[in-house]
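Just one chain is shown here, as C-alpha cells, and it is the form predicted alone.
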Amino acid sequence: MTTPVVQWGALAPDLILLGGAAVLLLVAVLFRDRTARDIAMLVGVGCFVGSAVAVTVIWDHGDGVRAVLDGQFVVDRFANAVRVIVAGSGLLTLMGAYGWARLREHGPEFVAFLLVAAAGMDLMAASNSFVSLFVSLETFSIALYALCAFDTKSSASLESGLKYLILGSIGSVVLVYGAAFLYGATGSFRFDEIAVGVAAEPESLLALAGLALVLGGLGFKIAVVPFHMWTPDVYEGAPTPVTAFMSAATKAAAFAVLVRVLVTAVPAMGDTWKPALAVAAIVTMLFANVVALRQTNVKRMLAYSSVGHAGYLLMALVSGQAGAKALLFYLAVYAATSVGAFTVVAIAERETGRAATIDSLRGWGFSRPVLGGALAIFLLSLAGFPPTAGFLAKLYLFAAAIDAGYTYLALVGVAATVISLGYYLRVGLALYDRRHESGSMLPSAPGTAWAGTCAALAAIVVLWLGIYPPDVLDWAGQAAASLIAAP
C-alpha cells in the first residue's frame, strides 16, 4: 500500500454531508410545512451531489492514500467508491420520497438525519482503526434508529426503531468486546498496527476470540445470518424511504468496512476466517431464500432478499481481488436495485393507503405500466436474469469464487438463485395478472412525478450496467487495486 499523506481535503465530501445537515437544522427553525421541505430536498440533493463531485475530484487530481488524524482515517479509491454509492443511494432516496406526507411536516430533519448518516457510513468505509469505526459506525447508526422511527404516528415504525435500536446496540458490544481483545493481543487498534501483532502470533487465542466478536458485530450491520434477526421486522415497519436507503448504502458501508478489517488488521488469519464467511455464505443464501418464498408482504420478501444478497456478497470477500472488484460492481447494481424497487413499493403503497402485499399488487402493472415495468426490471435484475446488471454482478461474483478455488461456493450461490425465482417471479407475474386488469389508469399520489423519475432512473442504470459494463468494471478494478495489491 502506497505510504499515506495526511490531507484533510479528503474529508471534503463528508464535510459537505455534515454541513448540509447543519443548515437544515437552521432551516428547520425559521421555515414550516412545504416551504421547509422543498428548501430541505434541495440542500439534501445539492449536498449528495456535491460529495459525489468531491469525489470525483479527489479520485482524478490525487495521488496515493491519503490519512486523517494520525492515520485514524485512511482515504484510497475503494473508500472513494462506497461513497459514491452512498451518494448515488441517498439522492435516488430523496427524490423517491418526495411525495411522502410526513416530510410536509419534518422535511428539513428527515433529510439531516439522512445526510449524518450517509456521512458515518462515508467515514466508516475509510477507517483504518477500531476507534474511527465505532464513532463513525455509531454516527451513523443512531440517525438510522431516528430515521426507522420517524413516522411517529405509526406504532410500527416506532416499534421498528426500538429494535433496530436494540439490536443494533447488541452488535455495536460485540464489536467493541473484538476491538478490545485485539487490542491485548496486539497492543493497538489501528488496522495496519494489529497486522503486524497478529502476524507475529497468528494462533493468538485472544486475537481469535477478538475476531470471532468483530465479526459478529459487523455480522449484525451486514445482516447475515444467524444475525439477521433484526432485518425482516425493521425492514417492513420502517417507512419504505428509509428501508430504501438502508438496504443499499448501509449494505455498502458495512460490506466496505469488513473488507477493510480482514484486508489490512487481519491477513494473517485468513485461514481462519474465510472458512468461516464461507459457511456463513452457504447458510445465509440458502436460509434466507428459502425463507422468502413463504412472505406475502413486499417489504418483508425483499428484506429476506436483502440477507440472501449479503450471503452472495460473502463470497467475494475470500476471493482475493477479483472478489473484491466483483464485490463493489454488486454494490452499485444492488443499491440502484433496492432503491428503485423500494420505491415504488413506496408509491404503491401511497396509492392504496396499506401495505404492499402481493394480492395488493395484482394487476397493478396495467393501470402504472411505467411503474410496473420498472418495478419488474428490478425483479429480474435481482433474480439475476440478462440482460440485466444483476445478471452480471452474479456472473462476475461466481467467476471470482471459482477463480480463487470455491467452486461449491459458486455453485450454491447457482442453487440459491435458482430458489429465489420463486418468490421474484411470483412478484412479477402478479403484477401483469389479467385476471385483475382494470383497463384504467390509477390517480397518481402526491410526488409520484419525482418518485416515478427515481425508479426510472434506477431502471436505466439496471439496464445500463447490464449492457454496457466496462467503465464501471474499470472502476471497481482500480477501487479494488488499491486495498488488495495485485498479485
Second form
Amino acid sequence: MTTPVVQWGALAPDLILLGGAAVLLLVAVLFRDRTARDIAMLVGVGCFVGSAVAVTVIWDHGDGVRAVLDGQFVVDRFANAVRVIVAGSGLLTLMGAYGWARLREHGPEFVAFLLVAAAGMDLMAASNSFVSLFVSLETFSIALYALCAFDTKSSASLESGLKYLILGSIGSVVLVYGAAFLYGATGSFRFDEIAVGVAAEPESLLALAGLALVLGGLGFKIAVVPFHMWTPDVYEGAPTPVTAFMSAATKAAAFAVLVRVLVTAVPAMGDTWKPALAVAAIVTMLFANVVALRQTNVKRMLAYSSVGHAGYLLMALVSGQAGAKALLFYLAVYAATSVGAFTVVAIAERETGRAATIDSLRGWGFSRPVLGGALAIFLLSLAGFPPTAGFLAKLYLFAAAIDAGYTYLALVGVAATVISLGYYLRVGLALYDRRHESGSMLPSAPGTAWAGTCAALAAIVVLWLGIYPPDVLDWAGQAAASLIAAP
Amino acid sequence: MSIATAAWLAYAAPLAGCVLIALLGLGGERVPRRAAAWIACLAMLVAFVFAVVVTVQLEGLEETSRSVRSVAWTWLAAGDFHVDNSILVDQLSAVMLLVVTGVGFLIHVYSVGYMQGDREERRYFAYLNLFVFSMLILVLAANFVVLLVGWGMVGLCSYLLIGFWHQRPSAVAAAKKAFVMNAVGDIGMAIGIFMIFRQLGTVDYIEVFAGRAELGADTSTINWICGLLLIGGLAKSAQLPLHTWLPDAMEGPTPVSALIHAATMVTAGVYLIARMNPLYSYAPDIQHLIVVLGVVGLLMAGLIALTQTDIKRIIAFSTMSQIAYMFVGVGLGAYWTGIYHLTTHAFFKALLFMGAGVVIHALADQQDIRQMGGLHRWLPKTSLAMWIGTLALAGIFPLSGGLSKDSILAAGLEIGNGWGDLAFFGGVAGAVLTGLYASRLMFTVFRGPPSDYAAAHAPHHTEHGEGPRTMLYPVFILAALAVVAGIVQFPGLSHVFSSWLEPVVYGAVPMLEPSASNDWIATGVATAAGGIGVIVAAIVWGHGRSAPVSFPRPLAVLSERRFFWDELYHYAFYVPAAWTAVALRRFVERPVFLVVPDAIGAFALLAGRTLAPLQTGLVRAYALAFALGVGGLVLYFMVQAA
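Given the form predicted alone, corresponding form predicted together with the partner chain:
Zooming out: every chain and molecule, the one shown earlier first.
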C-alpha cells in the first residue's frame, strides 16, 4: 500500500474552512466578548468568501472532474457547485446571526462550529466512498448537534440538540449498516467499485437490503417522509440562525451525496429505487404541505415547508441530468430563500421577545418595510410565484420530471404547490394586516442592521435569479454534466 | 446608438426612476419629498428622448427593415420551448413608445403640482414610474409571455394607483373591482396564449405571425384564439361587457385617470388587436363581434355620460365611448385608424382630465358638476384649453380628434358592406351624443351663474392664478397638440400616419385606407353631427346648470343607473360566488382541512404517550417511526427483487 497523493488544490475550499475554524479556537482563548465576536465574524466571512473564490479557481481543473485521495473523494463541478451553495448559506447565516446576543459571549465558538459543519458538508458532497461519506457526515452532524444546543440557557435549544443527537445517531447507524451490507455484496466501499459489483449481480438481496438502509440513513438527513419527524422539533427548538443554516446547507449537501450514490454506485438497480423514490416524493409533498397548513408557529411551518421542498427535490433524483441541473438550481434558490426567511423570523423573535407566530407577525410588515418586504418575497418564492426564483426552480424541476417520464410526479408537485399557498400566503397576509398597522411599532433590536442587510441581499438574489437566471443555470448545467452523462 | 440600445434605455429609465425613489425613501425625511417628483419627471424625460431617438432612427431605415428585434437574455428554456426577454421595435411600437413616454412625461410634470403636499407623494411617483415601465414592457414585448407580464403589471399598477388613497373605502373597493375584472381578462388572454403555444409550439410574435396561415386553416381554432385574446383586450380597455370598473377607477388621483385610465393603459386593447392583426385578419367573425361591441359600447357610454354628475365619471364614460370607436376601427380591419384615434385621444383626453383636475383643485376637491357653474370667470385659460379638448372630442374638423374619428367612419364607408354601414351610422349617432355630453359638461361647469359652493371656494383658491405652472403648462401643450396633431393625416393631403403603419399590417389583407372622397364625406357628416350635438347642448345647457328640459323617465333611469350592469354582475357572479365560498368553508374546509392535520398530529402525540411517557417528548415515537420506515423500505426492496 502506498501513501496516496494529496491534491491540495482540489481540497482547498474545504481546507480554508477548517483552517479558519482552527484559528478561531485560538481567538476564543485570546480575545473576549465583542472583540472576539467581531474577529470571528471577519474570519468566518473571509473563509466562506475564500472557499467560494477557491471553487471558481479550480472550477475547470482536470476538465471539471478530479479523483482525490486515492478515489475517496471526487472533486467535480457538481461537488464544487454544492460548495458554493454551502459557502453562500454560511455567509448569509453569519450576517443574519451577527446581532444574536449569545454571540457576544461565544462568537468564535459559534463561527468555528459553523465552519467545521460547512467543511463536512463540502466533503460529503464530494465523497466517493462510504468511508469518506460517513466521516464527513459525522463531521458536520456533530458540529450541528452542538450548534442546535448552542443556546445553553434555553431548554428548547438543549432539547433540540439532544433530539437531533439521538435520532441523528440512529440515522447514521442505519447508514453504516447499509454500507456494510453493500460491502458484503460487492467487496468495496467505493462507489465506482460498488457499481461494478452491483451491475454484475443486480438482484443480490444483500446489496438491495444495503441500499434500502443507505436510503433510510440519507433520507433522515434530507428529511423526507417517513424519516422527517425530527425536523419540526429540531428546527423549532434550535437557535434560529442555526436552523437557517441547517435548512439550506444540510439539504444541499445531503441531496448532493444522495444523487452521487444513486448515479455512481447503484445505477444498475434503478428499476428498484426509482419507484421507491417516486412514492416517497408523492407522500412527502402531500403530507408535509397539508400538515404545514395547521402550523401557527412560523419556524415550525417553515420546517414542514422544508420537508415539502425535500419532496419536490426527490423528483430530481429520478430525472437524470436535467434533474441534477434543476436540483442544483433549486438548492441554490432554496438556500437564499430559506436563510433569508429564517433570518427575518429571527429578527421578529428578537423584537417581540417571543416565538414568531402568525399572530405575533400581524401588521409587522408596516413597521419594518424592508424586512417585511423581504419576507414576503421569500414566501412568494417558496410558493413558486414569478418573478421570484422559486418559480423558475419549480418549473425546471417539473419540466425535468416530465421529460424523464414522471408526469404524474409533476402533477402531484403542482397540487402540493397549490396546497402550500394556503400557509405561505397566510403569513404574508398577516404581515400586512391593516387592522394591526399601528399596534406593531417596536424599537428595532440591536444588530438588526446586519440581519436586515442579509435579508435584503437574499431577497435581491431571489429576485435576480428569478428575472435573470441564465448565468446560474449555465453553471448548474455544467455541474450536472460533470456528474451525469447526457442520455 | 443603435435602435435596440435606445429602446432598452427608454425602457429602463422609468424602472430606474422607480427604484431610485424607493431607495431614497429608505432615507426617511432626510431626503426632501419633492425629490421623488423631480426624479420621476427626469426619468420620463429621458425615456421620451430615447423614444424620439428610436423613432428618428427607425425612420432612417428602409421601409421594409423597420422592425428590430433584440433579445437581452433567455428567461426560460425547457426543451424546444424558450421564452426570451426580448423587445420588438417597429413602426407600431414606436408610435406607442412616443405616446406613452410623451404624454406620460407631461402628466408626470402635472402631477408635481397636483400631488404637492400629499403625505405619500413618494409612493405616488414610484408607482407612476413603475406604471410607465410596465406599459413599456407591454408595448415593446416581442413575445406573448412578456406581453402577458406587461399586461398583468399594468393591471397591478392600475390597482395600486386607483387605491392610492387607501384611507377611503370607496377607493379600495374600486381598486379591487378593477383588479378582479382585469384578472378575468388576463385569464382569457393566458388561455389564448396557451392555445397559440399548443398549435405552434412557440410564443414569439414573429414566429407566430409566420404561422398564421396554419392557425387560420381551422376557423374554430383561430376564432377561439382571437376571441380569448379579445377578452384580455376588452377587460383592459373597459369595453362591453367588461367595462364596469372604469368609472369607479376615477377614485384614483386625477393625473392617474389621465395617464392610465385615458391616455395609455386603457388603450392597450386597441394596441393588442392592431399588433395581432395577422391573426385577427383570419378571424372575420371575431372582427365583426368587435365592431358590434364597439358600436353598442360607444352609444351606451355616450348615453350614460349624458346624465352623470361627477365631472371625472363623465370623462371616464367618454373615454369608454372613444375607445369603442377605436375598437370599431381595428375591428373593421382599418388597424391604423384605431391607433391614430388612440394617439389623438391621448392628447385631448389627457387634456380634459387635467383640466378637470385644475377645476377640482380650484374647488377644494369638489367633483360634482351641480356644485360648479360660472367658473369661466376664475379659470379662463383652463376653460379655453378644455373647450379645445371638448371640440376635438366632439370631432369638429379640423381638430385632431375630428380627423382621427373621421378616419374610422371613412373606413366604414369604404368597406361598404353591412358591417361598414353599421360602423358608419353608429359612429355618426355616437358623434351627436359626444357633442351633447361633452358640451353639457363644459356649459354646466363654466357657464351661467356660479353655484353657492363655487362662489364660496373658487375665488379663494384662484387668488394666485389658476394653478401651479407645473399643472398649467402641460395642459397648454396638450391643447396645442390636440389642435395640430391631425396634420399627420389630412384627408386628401397627407397620409403620413397610415403610410408609417402600413408595413406592420401583415399581408393577410391589404391595408384598408379610405379614398379621399369617402374621407371628405365622413369628415363632413361627422363634423355636422358633432356640431349638432354642441349646438343642441348650447340651447339646452347654455345658461348654466339649470336645464329647461329633462329626459324621458325610463331612459333617464337607465342612463343614471348605467344600464344596470353593476346590478347584473352582482347577482350573476358575486352572489353565487359568495354562496359557493360559504358552502366550501362549511362542507370542505372545516371538516377536511382543519381536521385532518390535527388528527395526524393528535395521532403522533397519542402514539408518543402510549409508547413512551418521557419528558423529552416524542423521541421514542420518532425513532419507532424511523425504524418502521426503514423496515418498510428494506421489505419493499426485497419484494422487488424476489
